[in-house]
Amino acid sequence: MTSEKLKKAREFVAKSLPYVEGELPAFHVTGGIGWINDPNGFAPYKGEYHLFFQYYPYDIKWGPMHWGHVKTKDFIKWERLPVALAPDREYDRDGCFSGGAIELPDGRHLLIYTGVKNTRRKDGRVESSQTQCIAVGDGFDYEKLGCNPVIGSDQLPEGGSQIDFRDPYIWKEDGKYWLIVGNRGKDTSGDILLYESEDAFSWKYVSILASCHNQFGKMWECPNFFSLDGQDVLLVSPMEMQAVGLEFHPGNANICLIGNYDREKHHLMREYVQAIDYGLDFYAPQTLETSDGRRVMIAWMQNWETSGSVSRTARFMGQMTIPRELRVKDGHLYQNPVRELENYRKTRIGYRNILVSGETSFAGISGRYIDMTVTVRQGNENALYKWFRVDVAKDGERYTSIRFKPETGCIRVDRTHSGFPHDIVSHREFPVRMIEGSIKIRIILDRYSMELFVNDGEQAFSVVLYTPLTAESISFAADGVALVDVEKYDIEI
């Protein structure tokens, strides 16, 4: 049965939305109206793939989480679907927060989320309680069973947070179900907790399958876990990070641990350790596995400490990744854009072995929809070029920046032209290698972000823009001789 407050936020999202859908971008999800943050439930049901996400329709600022719902066959186009869960239960009535999905063997969809109840103390603060709840449904609507919460308090290891308890990840392998979940452990940091069950619905506590140890943030948010091209991947998002030279950024940040799985201890050991994405927006990411058997990855393209920086106008917040296709080579994670982007390809313009000095642009090459790849050469073979650039979504007074240094060996982004009416974080450097005297950089714009892969997804980097439309110019510089190619597309949804 729909509760009031489920089909209160059903309606007010269905009458908002044909107000802001000219607003939205081409190619990327929003919540259509209002905010949104970590994608939830990305997973396969019924032959499509279903993406929740968290989801406060009434404002453009976090309030009780629900979950918003879409759908896609290709990661490209989504069909936007009814609101799925809201904060209407005594378990969660102070929010329904991020979870997993899974389709169960009778063709039922399962969606696992944490369960929010606050509750005032008598010394005046407030207490949080979170636990692990379940709802089923039929990709439309969805029932929240008499047996939550289905992992409480009571099933956690000795000194672990029922306060910071959240974030289940659910995966069926070997005939069984498994799930983690984010914790805070008895040394005040992140701990993964692995829990086991036959049927999706009773679960038991298993192990501890990573620790931070205070090495990296403290609480870890949002697990995913994978095995991809014979390592063990464990993405998490730390909260309070501090930031390790130019690999990790402080604040809210984001981590993937690469290892090996050890089945009989449920533990993994990791070997490698290394930012997904060097952007200024990118957080919470959760993967899926296609029909085809590729492992793709979703994540909120936005961060908290900015996320109060919109402008008073806008009237939605926040949106998710392009899906990426993920690959581990040499220990190191690789992500590019899905394959299916390619089909929305249109009028291609190239330019190859173009010389670059000082600041130029090529006929053709503009625009806000775009797939662009720009590789940059030695050319001067007495002297190597001291740095290039690009600048896109750029007109006479905006512009948002891309610096490559070789001296540096590092990439600069620079938005503090974008439009951003706030002082925020507007600049990063992340380190890159030059590969036989070149460097590969794929830039894909949608209205309101841009999202980088250099050297075919050796890094990824994720930043929000909010430069006008009508900002569309692109130019190219050099200080010294570079060797450019050039290839451009528009993407037309």
Ligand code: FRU
The other form holds:
Amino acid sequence: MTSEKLKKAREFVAKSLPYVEGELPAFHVTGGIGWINDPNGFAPYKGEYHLFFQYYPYDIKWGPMHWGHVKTKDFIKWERLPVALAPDREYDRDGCFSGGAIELPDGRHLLIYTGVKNTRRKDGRVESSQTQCIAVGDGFDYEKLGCNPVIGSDQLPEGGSQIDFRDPYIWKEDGKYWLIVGNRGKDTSGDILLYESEDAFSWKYVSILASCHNQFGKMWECPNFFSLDGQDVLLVSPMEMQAVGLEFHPGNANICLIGNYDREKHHLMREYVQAIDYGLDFYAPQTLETSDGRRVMIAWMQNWETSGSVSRTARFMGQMTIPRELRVKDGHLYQNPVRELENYRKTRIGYRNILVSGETSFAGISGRYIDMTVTVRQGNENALYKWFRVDVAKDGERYTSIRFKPETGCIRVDRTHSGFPHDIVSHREFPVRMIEGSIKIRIILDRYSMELFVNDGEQAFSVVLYTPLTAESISFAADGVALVDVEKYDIEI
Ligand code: FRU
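Mind giving me the form predicted together with the ligand, seeing as the form predicted on its own was just shown?
And the full complex, kicking off with our chain again.
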């Protein structure tokens, strides 16, 4: 049965959408109207890929969480569906927080999410209780079941917190359902708890899959777990992380733990830890396996710290990254935009072996909906370039720059002059490598974002840009002489 709250949200969105459609990114998912954060329930269902998201349609600020809903066949074109969940039960009255989804053998679509209920204590403090709850449906309408919550505080290991117990991710393996969920453990940092079930409705605690031990941040939110290329990979979004040199960065950040899952002890033995994305706007990634066996990841392209930083007249806040294909090679996670993006490439413009010295631009290389790859090598032994720079989304006053210095081996991205209405964190530097003397940067621009993929996905970097769309020039500059190839396609959806 559709509750009043859900009905109200569905009607509000349907009524508002016609006014915002023209303002949205062309191929990045948003809520249309209002606020979104984490991707949820990113999974195949009946031959299509469904994506839900943390949603508050009524404002461009976070509010009591609903689940918004879209689906796609190719990860680039998305169909908007009615809001799937509203916080309309006693156990989730303060929010339907993040979670996962799976297709059941009988064809029903099961959503599992964190129900949040806040209670004001006598001393005035608000205490939150987080439990795991389910809803089942047909890809359109969902019903919360009477057995909720299906995992409560009685199924926490000793010392586990019921206040920070959220973001279940579900998958099926060896005929059983498995679920991991973030928890603040005994030492007040993050644990990822593992549960198992025969039917996806009744759950049993199994083990602590991985622990933070106060090393990579504190509470680990939004876990995601899968095997890829012979390794086991856990993605988490730590809160209160500290930067280590140029690796990682403070605040709400993202990491990937790569290692081996001990199936007897149900524990991940980690061997490698890396940032998933070095950008200013990337959090809470989820993945799925496509019908042709690819592991595809999507994340919230935003940062909690700067999420209020849009103009007062904006009508949507928050968007997703472009979905990315993942690979693991030599203990390192690689990511590249899904190959389906190539189906939307139009009008190729290419240049090869162009010497760049000082600042220049190339005829036909401009735009705000583009897929462009720039390859840079040294151009002259006697005038080695000290830095090379590409400026995008540029007009007389605004630009965002990507600068590479061979001496430090770092790329620095700076959006200080991109037109933000607030003084927010706008630049970051990250280490990359030159391969046989050359560096390759793929730049995806959609209105209001830029995503970089360095050296075929060795590093990725995502940022939102609220530069007016009329700023569409692109320039290239070098101190010294750089030898440059550029290939640019317009993206048309
Ligand atoms: C992460 C997060 C999740 C939670 C959700 C609430 O961004 O804090 O842990 O489920 O957002 O909207």
